[in-house]
Each structure stands twice: as structure tokens, then as C-alpha cells.
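In the form predicted on its own, a lone chain appears below as C-alpha cells.
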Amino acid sequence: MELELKGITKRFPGVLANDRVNLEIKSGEILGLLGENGAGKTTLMNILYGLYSATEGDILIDGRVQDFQSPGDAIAAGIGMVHQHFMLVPVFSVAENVVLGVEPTRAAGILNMEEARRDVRQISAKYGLEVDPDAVIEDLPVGIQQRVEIIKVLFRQAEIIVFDEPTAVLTPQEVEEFFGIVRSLRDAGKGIIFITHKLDEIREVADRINVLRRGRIVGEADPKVVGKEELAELMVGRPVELVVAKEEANPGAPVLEVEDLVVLDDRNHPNVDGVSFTVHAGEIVGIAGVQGNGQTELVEALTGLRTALSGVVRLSGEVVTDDTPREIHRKSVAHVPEDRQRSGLVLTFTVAENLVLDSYYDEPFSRGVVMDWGRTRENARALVEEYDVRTPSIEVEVRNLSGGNQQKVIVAREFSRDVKFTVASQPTRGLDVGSIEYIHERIVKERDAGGAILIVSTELDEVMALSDRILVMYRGKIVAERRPDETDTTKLGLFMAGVTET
């Protein structure tokens, strides 16, 4: 099977998302697709998958023009997509998830689950995707859940498979296993489009690399010879520092002290289970772990968004365990949330309004119940310039900015005041190398000014690059503490998977 995107152009009001993109992939190869946040990768894949219609251009399969009006049309033509956020029903079994929507039936329309189980076993055996058809999804680790997503796609006869940021929630060991699966799919004749912002990964797994910048294909690279620095510059259009420069930390007095903290999740399970640690002034502490091991509940408890069941949280010696988010904010705490769109921004508010979300009720932005819009706009213009927020205007709704620029709005708002403690959760999730470089520099600058920083990230390279000390969370507990110079990503990955040292 040969897929070709020919002259694909997509226009939204005021935005040219894709500009005459040409891309082709054949069965039996892995095409890596790189690009800055906002470069047009997602739009292009949404067109391929039938979610959008192109303004101009054609999709061709084996030389024949296609007209995809829905994902169903794309699936019927042999296109499959494994999304970054898994599309699985947690309380269903593996087999039930795989056949959902296309269930095999016996006479009189009775569901034939035995046939579904048999199909899952056959696909698992053929492609090396070992999984129990009767296992319940919520009981499976994320690496196995990803296998279920792949089996779903293969069950629907996909010949071209798109993987969108497929390693975002995997440990290093699971990443290696996943790469083996991707290669086995290629060797079985499938065409793979691999979308990622991780330069090392795309160089390891891809056969060819195409780079998108500002909606256009700006280059093709051979992963066997191209370097990370060259790829990064091709993506961004300028040289990029891939590892932030920072001096040795000089920790001061304790700022954050957490003692025996227990926090329940939404199902009343203790997802933070007796956690204790300290963060000092002038220090960055990183928390590594696979998503879902208590990091979200921990951050919510530290910022007043979730009530702890027991334990103590102190800021500069003062107990704040039961404080509200506003009370904690007023104690010079900054919070960069893990989901910028749900928890960090009001998407229908302007850039200027979002830059005062946590301070609009105080001077100089308001006097009593009356907003001072002149000061609000003055503040926005200054921060947009200082933090390099790429926006046509401070009056633009923040939903119209790229993900990287949305993140810069949050960082600008949180770091633009006198802050003693910062908790940044997944601070660069989904961002391109240029935005990552900038945000890492701002975090280190905040540390060097004497701030205490807690970084929570599933990106081990980020944790290693930024942290002065690293804690690893597994099933709600801190299972290891290391300095970056005494460990590596392989060892950290083992801790993340629950393997302790012997």
C-alpha cells in the first residue's frame, strides 16, 4: 500500500495551518514526522484521518484519490491511528475494547465474545503483542494498554498506522519494547507514521524523517547520519541549546516540607501513601514516575486543589496543609499545572486576561470591584515581550495560540511576581525543542534567584537535565532518591517500574 498526501493546504480563519504539504509513505517503512508545536502536524494527521477536510490538495492511496468525510472512511481505506491519550474503556476487558463498535455476532445478533478473544490471541501472536484478552484495562500497566490500542488498529485491517507521541507515558524499558513492536509491524509490511518531539527516539526508530515548520515540509533527513542539533535547528529555524546550562546548586533553608502525606484519588484510594520530602531554597527537586502513580494528587494537595487525608505540608515553617488555592498563592507559591488548557488557562479569555487570572482581584489590576484595564494591558504587553509569547495581540483569545505559547503565558504569569516556591507539573509536555529550551532557562533562572522548585515530569531527560535531586514515585510512594550525577535513565526507569536495587 502506498499513501501520498499531495499539495495539502488547510486554512482556518486567519491561520494557514498546512501549506502545500507533500508527503508519501509506503508499506514496510517508518516515516518520522517532526515539527515545532503549532507547525501543523496534528492538523495534517487530522486531515489524513478524516477529522478535517483539506482546503486544497489530495489524499491518494495506490494512486487513487480518496475523499475521507469521517474517521470511518479512513479506517475503511486502511488508515489507523494510535492516539497519545488512549481511547480505551477502563472497566471493559481487552477483547471488549478491541471489538467495540465492530462486534462479532452469532445468529440473532448475539455477541460472540469467543470469536473476539480468538481474534485478539491471533493478532497478539502474529505481531508479538502479548496480552490477555480477558484482562480488564484498568488493571493493566500503560505499556500493555498501548498494545491493546495497537491490536484495535490491526483488528480493523490497518495498513498505514499513525502513532501520535506514542512514548509519552512509557518507562525507558517499555519504550525499547515498543520500538521492537513498531519494527515488527514494519517488517510485516505495515507503513508507520511516527510523530514525536523526542529527537533521540525518532533517530533510533525511523527509516526517514520529514520536518514540518510553519505548515510546510522544510526538509527530509536520514536518521542514520543526521545529528540532534541539526534536526532541532531544522525544526525551529535557529540553533537550539538541547541541554540547559546551569551551575551547581547552593541549597539554602527548607522552603517546602512534606511529612507522611496521604492523599486519596477520585476513587478514594490512597494514591499518595505516606510521602515525605523537602525542597530547599535555590534547589530544583525533580519527581520522576510513570503517569498515574500519585504525582497528580500530590501536586493538587500541595497547591490546595485537593484535601490531604493525613500528613503535614509546611511552607517556610508554616503549616498550609488545609489552605485554599488562593491562600497558598498569596504565600508566594507559583503553580504550572500539568494540563495547561484545563487547569492553567481560560481559553476564551484574552492573553491579557489570562496573565492576571491569579491577581486580578488585587492592586494594581483592580480597585475594589473595578478592574483597571489600563494596568492589565500594560502588564500584558511587558510580559509578552519579556517571555517571548508569540501572539498577534494581547487581545487575542488564548485558545488561538500554539501550545508552546499557551505554556509561556502560564510561566510568565507565575514567574512574574515574587515567588518563593514553584511547583511545575509536566512543564514542557507536548512542546517543541525551542519552547522547551526557553522554559528550562526560565526555571533555572528562578532557582538561581533563590527560589525552591519542584518539577514533576514523565520525561526522564527533562528530570535529569533540570534536577539537583531526583525522587522517583511508584504506586504513591517515594521509592528512590538520587542525584543526577549518580544515576542514569536506565536505573531511574527500573525504579519507575517498581524494581528496587538488590
The other form holds:
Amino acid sequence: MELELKGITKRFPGVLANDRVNLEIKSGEILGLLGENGAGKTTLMNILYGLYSATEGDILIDGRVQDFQSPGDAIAAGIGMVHQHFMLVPVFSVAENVVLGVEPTRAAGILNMEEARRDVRQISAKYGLEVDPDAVIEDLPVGIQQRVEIIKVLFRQAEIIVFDEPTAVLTPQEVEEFFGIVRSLRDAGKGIIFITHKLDEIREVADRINVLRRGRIVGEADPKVVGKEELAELMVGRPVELVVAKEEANPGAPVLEVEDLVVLDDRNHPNVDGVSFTVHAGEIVGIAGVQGNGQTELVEALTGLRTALSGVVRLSGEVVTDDTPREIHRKSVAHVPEDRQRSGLVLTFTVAENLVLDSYYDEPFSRGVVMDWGRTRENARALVEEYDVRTPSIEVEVRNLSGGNQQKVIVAREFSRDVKFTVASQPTRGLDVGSIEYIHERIVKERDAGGAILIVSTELDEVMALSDRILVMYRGKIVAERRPDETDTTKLGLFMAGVTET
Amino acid sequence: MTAATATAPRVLRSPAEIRRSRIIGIIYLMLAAFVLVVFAMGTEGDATFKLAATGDRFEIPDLVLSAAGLSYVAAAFLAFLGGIQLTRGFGKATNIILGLAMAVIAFTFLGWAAAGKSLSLVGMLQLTVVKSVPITFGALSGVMCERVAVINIGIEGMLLSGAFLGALIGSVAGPWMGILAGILVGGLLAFALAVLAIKYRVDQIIAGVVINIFALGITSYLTSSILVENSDTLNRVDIFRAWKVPLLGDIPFIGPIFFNHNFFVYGMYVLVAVIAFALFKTRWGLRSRAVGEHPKAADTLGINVFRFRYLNVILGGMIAGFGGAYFTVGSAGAFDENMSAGRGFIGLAAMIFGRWHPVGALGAALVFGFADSLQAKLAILQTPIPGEFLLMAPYIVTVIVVAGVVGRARPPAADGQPYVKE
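Next block, the form predicted together with the partner chain, ref. the form predicted on its own:
And the full complex, kicking off with our chain again.
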């Protein structure tokens, strides 16, 4: 099968998401589609999958023009998609998820689940995708969930399979395993489109690379010969510094001390299970780990958002374990939350309002019960300038800003106070390279000014680049502590997967 | 280096859970004290429970118990439960034990009320089934809608409209046409809800409340302007008579309670079974549940989210309309202003209590139905409790149940959220 995208253009109100994109893919090859967040990769693939319709341009399969009105049409034409956010029903079994939409039935629409299970087992065996058809999705680790997504696509007899940022949620070992699966799919004659912004991965797995920038194909590359710097420059449009420039850390007195902390998650599992560590002034401690190993609960406990079951948290010697978020906040703690849109910002508030979300209740932004909007605006103008937030005005609702600029609003708000301890969760998730560089720079600057900083990230490269000390979390415990210069991503990856030292 | 062995994650008890567990334990002890002081002390005479209805094929002797003795035993049992709950807890069985305790208290209460008199237990449970009919239909309607993630607060209005048209059309064209009219008006109101909630993404609670207010207003107006003056021609419908199921109806005790009723009760059994089967064993059910849990996933697999929501909400409305017709065609024979009296809301509570499962909903509705029948039967026994308090019984039980005695039930993940296609 041969798929061709010809002159695809997609206009959203005020935005040109795709601009005359041409793309070709044949059976039995892996096409890498490289681009930054916001470059238009996902939009392009949603057009291919029938979720959006293109403003202009054609999709051709074996030379014939296709008209996809819905994903159903695309599936019927042999296109399968593994979405960045898995499209699985958490309370359904593996088999139910696989057959949903094309269920094998007996008379009168009665489900034939035996057949469904048999089909799942058959595909599992054929492609080496081991999974229990009766397991419930929400009990499975993400790596296995991804396998279910792949089985789902294969069950629909897809010939061209699109993977949208498939490695974002995987451990380094799972990534290796995933590449093995992708190669075997290619060898079985499937055409693969692999979307990513990770330079190493695309060079490792792709047969050809197309680079998308600002909605346009800006170049092609041969993964065997192209260098990492060259590829990065093609993707961003300017030379990129791939390492974070920072001096040797100069740790001072302990600021955050955590002792034997146990925190329950929403289902009452001890997702933080007896964690102890210290963060000193003037150092960056990074917590690495696959998502869901207790990082979220740990950060929530440190910032007062979740009550710890037992253990002690001290800030500069003072016990704050049972303090409320505001009390902790007033003890000079800054928090850059994991999900900026849900817990970092009020999306329908303006930039100026979001910049005082943590301090509106006090001088100088309010007197008694009355807000001082003049001061609030003054503050916003100064911070927007200092932190380089690209916004048409401080009166714009933050939901209209790009992800990078939304994150800068949060960083500006949190860092503009006198801060002793900063906890930043996934500080650069989903951002473009420019914003990532900027935020990393700010964090290092904060450290050099004597701040104690805790970074939580599932991006191993980020943890390696920023941290002075790395802690690896696995199933609620800290399983390893390393300095970045005495380890590498492979070793950390093993710790993240639960391998322990003897 | 060694590979990690996979172990099942430990489950600890959160502070909130420990607190809840303690509170339940203390409640047991307080209930034990209450039973002791109010039911046991100073109560004399035997309570006679009739276990067979008149006309049953098999005779069963009456159950005669000493009211005070029963109360002492119950108080001791509750204190025992409280002790265990406070010391080691019941773990997973907490809710089952709680249900058992409630049943014991209810029975002790009946013993106290019937001390020195005679109470037909079989008649009371029969009435329980009857009273649970509109609640079950309301709950089933809720299950249909919420399984596809549309909250239907308008069930009350649909019941009431079904009752009204059941009476009006039933009087003119016969009871079957009355039922049909009830089903149609329920479907019509649900269609209005569906358009507001799905197409225009109006807040679903508000849309439902509007339907309730509309239904109450128009039925009350039409009652006073038309039905009252023509009550002989327009508001007198032939009701369905009870029909005893052969064999099943002759089972001692169980038979008269469950299998000697009219068409609506059997319709309720059938509908519960059909919806349970359809939701969990058919293609339609799998897709419906997917639409309620993760509409976007369903959409990416080519399932038409909107079509499923429209269809199931309208079907849900028709079920509520059918249930509403019971009030007039199946029970009273005439329409009365606001005769549904909150049964639609209690139905929603039964849906939650029954964890969005048709069979669970029926079980929950029976609990509410029991509370409802208490008031009818106890009024005859002349207990010292004022009638007004007995009238409150079903609502009080609803509040207790919904306030979290059952713990946290998990609704469909997308419940109440409109789906926006990008």
C-alpha cells in the first residue's frame, strides 16, 4: 500500500496549522516525522485519521483520492493510529477495548467474547505482543496499555500505522522493546509513521526522516548520516544548545528534609512508601521515574495538597507536614505543578490575574477586601517583561497563550517572590525548545541565587541535564541516588524499571 | 543487579477511611443503646407476624415473638457489631454488615410497633414491591441516561407527565393507550433534554430541573382546568388487576410477595433483566458504556457518540414515562396533582445506591419501597409515632443512603460532560 498526502493545508481561526504539506509512505518502511511541540504534527495526523478535515489538499491511497469524514472511514481504508493519550476505556478489559467498534457478535447483537479473546491471543502470538485479554486496562502499566493500542490497530487490519509521540510515557527499557515491536511490524509489511520530537529516537528507528516546522515540511534527512545537532537545527530553525550550561553546585544548609514519608493515593495504595531525602540550599535535586511511581503524591504532600499518612517534612528545620498549602506557600515555597492547565492556572482568568493568584489576598494587591487592580497590572507588566511572556496584552485570558508562555506565567508568578525552596513537576512538558531553554536557565539561576530546588520529571534527559543529584523513584520508594556525572541514562533506566543493586 | 519481583501493591487505610470506620462503629453502639432504651424497655406483649396472605395455597403458621426479647437480642447483636467495627473492622464486608444491621433494626422496629398486635409481614413486603415500582423505573431511566454520560434530573417530570397522560388518554381510549401515551410523552421530554444537553450543551442539571418545573406546572394547570370538572370522563381509568403467576405464585411467603401483582410489576422484572443483559452482553451495551466512560475513545473507533446519547436518553425517557403511567393506570386509577411526589429523585438515589447497575437499582428501589410501605402499614397499627414522621421515612432513608453510608460509588467517567467534537 502506498499513502500520499498532497498539499495538505489546515487553517484554524487565526492559525495556519499545516501549510501545503506533502508526505509519502509505503508498506514496509518507517517514516520518522520530526517536529517541535506545536509544529503541526498532531494536526496533520488527525487529518489523515479523519478527525479533522483539511482546508485544502488530498489524501491518496494507491493513487486514489480518499474522502475521510470520520475515523471510521480512515480505519476502513487501512489506517490505524496509536494516540499520544491512549484511547482506551479504563474500566473495560483488554479484549473489550480491542474489539470496541468492530465487535464479533452472535445473533441479535449479542457479544461473542470468546471469539474476541481468541483474536486477541492470535494477534499477541503473531506479533509477540504478550497481554492477558481479560486484564482490566486501569490495572495495567502504560507499557502494556500501549501494546493493547497496537493490538487494537492490528485487529482492524491497518496497513499504515501512525504512532503519535509513543515513547513519552515509557521507560528507556520499554522504549527499546517498543522499537523492536515497530521493526517487526515493518518487517511484516506495515507502513509506520513515527511522530516524535526526540532526536535520538528518530535516528535510531526511522528509515527516513521528514522534519516539520511551523506547519511546513522544511527538510528530509537520512537517519544513518544526519547528526544530532544538524537535526535539531532543522527542527528549531536555529542552532540549539543541547546541554544546560551551569556551574558546579555549591550546596549549603539543608532546606527541605523529608523523613519516612508515607502518602496514600486515591485508591489508598501507599504510593509514597517510606521516602527520606534532603535538598540543600544551592542545589538541584532531580527525581527520575516512570509516571505513576509516586512522584505526583510526593509533590502533593510536600506542597500541602495531600495529607501524609505518616512521616515528617521539614522546611529549614520547621515541621510543615500538616500545614495547609497556603501556610507552606507563605514559608517561601514555590510550586510549579505537574499539570499547568489544571492546577497551575485559571484558564479563563487574564494573565494579570493569574500572576497574583498566590498573593492577591494581601498587600500590595489588596487592601482589606478590595483588590488594587492598578498594582496588579503594574506587577503583571513588570513580570511579563522580565520573564519574556509573549502575550498580546496582560488582559488576555491565559487559555489563549501557547503552552510555553502559559508555563512562563507560572514560573514568573512562583519565582518572583523571595523563594527558599522550589518544587517543579514536569517543568517543560509539551514545550518548544525555546521555552525549554528559557525555563532551564531560570531554574539554574534560582539555584545560583541560593535556592533549594526539587525537579520531578519523567524525561530522563532533562533530569540528567539539570540535576546536581538524582534520586530514582520506583513504586513509591527511592531506589537509587546518583550524581549525573557518575551514571548514564541506561543505568538510570534500569533503576526506573525496578532493577536493584545487589 | 537483580530484577524486581512484581508484588501486589499494599492497600492501607486512609485517615478518612479510618474515621468513617470509627463513626460507623459508634453509630452501631448508639443504635444498640437506642434499641435498648426505646424498643426493649417497657415494651410488653408478643408481636405476631403473619407470613401468609389470605387465599394462599399453603398455610404457614404465624411467627410470634416477644417484642422485648427480640429487642434485647437485637441490641446485643448491634453492640457486638459495634465492638468488632471499632476494634478490627469488617474490611470489605463493611457495607454488607451495615445492610444486615439496618435489616435487624427494621425488623426490631416492626416487632416493637406490632407488640400485642398482629402485623402481616407478607402484606408489608408485598406492598414494598408495589411501592418500589415507580422508583425502579426512575432508576432504570437514570441508568440508561447516565451510562451514556447524560445526567437526567428530569426523571421526576417524566414520571409525572407519564402519570398524567396515562390517566387522560387511558380514560378516553383504554389503559393500554394510556400506557402508550405515557411512554411517548416520556420520550418526548427526554428528546428535549437530549437536544439541550447534547446539541446545545446546556448545563444538564438545569435542563433537567426545567423539565421538572414544566411538567409540574402544566399537569397541575391541566388538572385544575380540565380534569377536575370532567373527572368521570377524563380522569377515571380502568387499572390493571393483579395476576398470580402459576406455580411461582404458590411458593410459600415468596410467592405472594413477588408473584401476585399486576402487569407493571412483571414489566419491571422483565425490563431490569433485559437492560442488565443488553448493557453487559450486547454490542449496543458495550458501545453505550464506552460512550459514557471515554467518548473520545469511542469516537476514534468510529462510534457515533451523539447518536448513542440521543437514542439512550430517549429510551430512558420512555422508561420513565412508562413508570409514570403506573401511578394512574397501575395503581390509583386517577391523576392527582404532583402524585409522583419525588419518586423520580428517589429513583436517582436508587441508581447511585445500585451503582449504575439495573439489578442494583432494583435492590435499592426495594429498600426505598420498604420505607414507603412502613408508613402505609404502621398507620393502621397506631404506633406512638406521629404520621408525619412516617411520611418522611422514604426521604430520610434516601438522605442517609446518598449522604455516603454506601461509601464511594464510581459513576461513568464522563458523566455529565457534554462531548465536543474537535
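Think of the rigid core as the biggest set of C-alphas that the two forms share within 1.5 Å after superposition. Nothing here was measured: the structure is a model prediction, and the numbers come from that model. Numbering follows the first chain given and starts at 1.
Once the cores line up, the CA of Leu23 ends up 2 angstroms or more apart between the two forms.
Relative to the superposed rigid core, the position of the CA of Pro392 differs between the two forms by less than 2 Å.
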